[in-house]
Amino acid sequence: MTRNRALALILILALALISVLSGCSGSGGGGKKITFALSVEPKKLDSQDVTDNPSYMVNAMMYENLVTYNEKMELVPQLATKWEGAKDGMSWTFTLRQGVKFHDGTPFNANAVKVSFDRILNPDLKLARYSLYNAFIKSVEVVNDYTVKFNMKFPFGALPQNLAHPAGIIHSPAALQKYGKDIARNPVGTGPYKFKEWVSGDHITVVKNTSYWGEKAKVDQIVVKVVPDANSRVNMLETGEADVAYPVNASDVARLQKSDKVGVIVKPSNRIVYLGINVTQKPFDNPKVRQAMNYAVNKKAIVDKILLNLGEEQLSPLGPNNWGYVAQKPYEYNPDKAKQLLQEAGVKPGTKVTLWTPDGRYLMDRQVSEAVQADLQAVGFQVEFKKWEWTTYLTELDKLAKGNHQLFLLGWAPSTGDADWGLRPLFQTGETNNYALYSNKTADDLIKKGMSATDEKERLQTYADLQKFLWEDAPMIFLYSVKQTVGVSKKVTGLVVHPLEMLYFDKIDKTK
């Protein structure tokens, strides 16, 4: 071999070291990668401007905030390291953690803090979360450099809880100025993770923050793949193309439970899953209509024979693990009863209704969605059964304020673990999330009254009260709460899935 030859040789395998070093590296998205196989697409990585929690899961990976739940549902630090209350309940004060940086070297302090929560208090930008602070924030007031005072507007005790909402997130005050609107695409936290891209339709990945002021991740990057097909989700978790899958279907878990591979976590969640019913519409403007469309749906059934018990029947507006849940009278399975009350509100047989459904958001939904259809078929009515795909979905529904829409399954999840955020968005008049488009003096009235209530006792009775008139006046097709059902393989520990529907990968790891 010639000496230019044999140096060629040598610069070649230099370089081929090079790269197999740099591949390894957690910079350059090699190392330890979690696939993380989600049936939806997240509609933004901005937690200020979302409601589902999909989106939620992801930004949680490069986003914090002040404070956040265990998986205990108690309050512990995050980006604040105390808060106090005054006595009066009128504000509240949070000291902030000291050598914290985002992503893009932007130091954490006060003046983020308010940057954040004037931008979701401004109602010029139309916010998806703005009625969730506005309703009891006044103003954020700077202090100092790492104190921070929130100013309310009555005295209301639950602001550390609605501070915990994914919606409470802190942004970095010079991406918001950078990319303005365009932060939904372009996320700058503080949390273990950072985002590296963003192809729409496919997948999202993350990688790791080695700057994190907290515990650093244990993995390089994690990629969320867009899966919506639940076989397809199942199969990369038994193939070992995914490492994560959610959600797995009910007809999936006990077999994938047995397996030397993969594992199923089963786990209870605070999320109902209703058929929301547009009452502006004739005939669902009559509480007789929709108390007999609750009496056509046999519950037990979707919950013994769609969700193999993967769920319990709705006793409540509220779902049963969130603070201040009351259990009603069920709406028992009752065809007879239900024709009999549409008869009194002189609906006639052969009525047509439409029913918009998701297909994959949740545990079987169209499934479910389809169950529906045939029983209100069975009490008369003649329902058009439309599906769509998630985003899609999401954007149609914020279109309903036109109020063409009729019938349509959604889910809830309050993120804040509170009856107050449990019932408000569904059931206040002109709330975002109301696409019920529900407005009625007496809830109005007790919500207000819950929201500036300081007494536990008396916030207590009075989301009893409210409760109780919902389930009266039915608003809504009262269906199941459901259980988590994440697909994990045997190499992960460390995912944890909480109550509150959200997935946490900040501790994940992986063995090879």
Given for the second form:
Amino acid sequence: MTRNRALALILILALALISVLSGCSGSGGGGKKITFALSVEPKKLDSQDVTDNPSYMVNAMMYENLVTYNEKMELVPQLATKWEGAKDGMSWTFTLRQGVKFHDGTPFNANAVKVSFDRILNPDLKLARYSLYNAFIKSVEVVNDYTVKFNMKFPFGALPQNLAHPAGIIHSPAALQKYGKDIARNPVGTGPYKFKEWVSGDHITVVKNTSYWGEKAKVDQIVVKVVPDANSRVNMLETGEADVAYPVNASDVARLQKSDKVGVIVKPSNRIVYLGINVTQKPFDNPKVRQAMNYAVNKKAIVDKILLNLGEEQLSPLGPNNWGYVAQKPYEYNPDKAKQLLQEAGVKPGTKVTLWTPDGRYLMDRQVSEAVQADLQAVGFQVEFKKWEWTTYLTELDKLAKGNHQLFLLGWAPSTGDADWGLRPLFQTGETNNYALYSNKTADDLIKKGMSATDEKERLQTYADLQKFLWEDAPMIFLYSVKQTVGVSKKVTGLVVHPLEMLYFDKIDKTK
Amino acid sequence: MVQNLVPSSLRRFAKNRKAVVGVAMVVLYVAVALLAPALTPYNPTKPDLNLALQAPTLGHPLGNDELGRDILARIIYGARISLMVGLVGTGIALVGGVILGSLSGYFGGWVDTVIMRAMDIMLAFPSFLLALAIVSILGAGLMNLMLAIGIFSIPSFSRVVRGSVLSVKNQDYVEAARAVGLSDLRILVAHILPNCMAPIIVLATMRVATAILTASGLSFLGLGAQPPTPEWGAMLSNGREYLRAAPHLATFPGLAIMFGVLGFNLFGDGLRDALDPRLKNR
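Alternative state: the form predicted together with the partner chain, after the form predicted on its own:
To see the whole picture, the full complex is given below, headed by that same chain.
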């Protein structure tokens, strides 16, 4: 017995010693470090080949576009210094910034721009954002070392806006040659930080690019930690282990706003969160059933009680804060009407459906899905629930050919802030984010018309018509638009929370 | 032998205060599970968002969860789920373990070697990891959860059964049965297994506790019962997100798990002490 106690004492002492020693080494590193606790792991560090904002956010630390949006949503130069559209709208010419080098030393020039865009426009590579640019760019021409010309398929006025999309990044042509598809794990751009390491499931580290062409980064490294648990993210923030946490759960916002060590930035975004419906499956091929589902879900209660008002009821297939947004007449919460519509459509009570949801990607997503499940059960569906880890979820949804998905919770925030990209990827036949497998001639025609219309009034009217049509055809359960909640340590300055749901770290700084 | 064991064991058991507490806890737990609908007026799966995150009140003594469901009702109905997982999981293990263990112990030779090496391989994995792997292969859900718990408990049963069979199979009365010309199956079922019951009962009781805990653990990780099933581990996991804002969401399911596991463990400990003749004179 005494021997056991002595042994226990020695063990405890040893443990204490180890923890003290490891604590010392932990605080020993030099330079300023920002730790960013992010809820999900980026899928790939190649913005040409992903569709999710967490990937874009981390990518944007290392990469730049020709043009970009500032915080006020004004288009500003980045790797291009000026640009001009041809009078007939059939081409755009960009003058490039000189003296810029990629992280691997390759000089930035017109050829690099051409190589990057030829890559995304190459149908054989099947990159996730192929269709964004293939819709209107015909070809990219090198005029001279620092001038590049984009030829359009039809007169197209919104090219610069679309080049500001995260997928409009410029890769180092040498790195592309060297890594091929593996560029996604070995990113090389021109941005203020360069890639250091990616330990899967744990963290991604980027370090300061000391030869950056613009205002150099103020911190030496950023560690992006993957922390799926909302509570842990907030705890890390409060103990100082993390400097930025995203997102912060609705239930923690009020408490953190009173704290003197940390703050919460709450900003509107242009994101909608919706419950997608695979419209190719019975009974969802019937618009009546989809409308019934919209009447069945109490969106107001979800916004008030689960999101704690950090969102608004969704009133259009297009998110608010996007160009062309028109609010529609809400589907009021009316389970009786829902039941009646379901009966008219011949849906028997007890019809089994499955509902897929991510957990922690969007503000309170899992809780919202559970509330939707209960509302759908109340009108007679039997809803089986399945929770997914984010990257597996995306991979599974991307394998649409299997077609066995039914209802799925997802969000959409068009990174161009424009009605075209707010609607086209979700509703055009065969588009990348059209997980609903929606295909409707009226919608397709309106999308095409909106894209090629040059007159602004005509464009606005087209998108108004399109929104009204989609609202009534209801290829999704319209849920809500959501605000961004970012937890930030009070020691941190310069973090930009962008309306297009991006966090920018290029000006971030930290006091000791 | 069995006949003599019962009265003296009962006496020993009744004298053991911890064991009596254990029995009381298990009885209460089973009663709650069986009487669930009579014990609460609330539906454990029906949200009422107006009551979301409400702290305990008179009407809802344990408060309401993130969707406004009554936590007491969820815990009461959750007892059914845990008990079912505990009993079915252990039942699967019991049947599998008794068959494999008795074959192994009775026949010996290559049968013994093959079965026991297979069990050794399974035992080489940490038990929770093994359950996790099985559920990952079968897919999440309550049925698969019970299967996984059953499978990962088979080795411990088969080893205990084998040991008991080995110690009994050379007894005179078994020799006698063999001399009379009884079949192997009959000897095994009618003469050997009844005399191996004590350790099996003890192990089964303890394994129910392990099964409840493992089920909660797997559900905590999202691999067990799917929403809106009121499973304690899943409730604990979901409540964790609100630990700072509404601590009652995670606290009460946690206590419920503790109560169930502790009850079965105390009960099992008491049974072991009572049924082990070697402890008779202590």
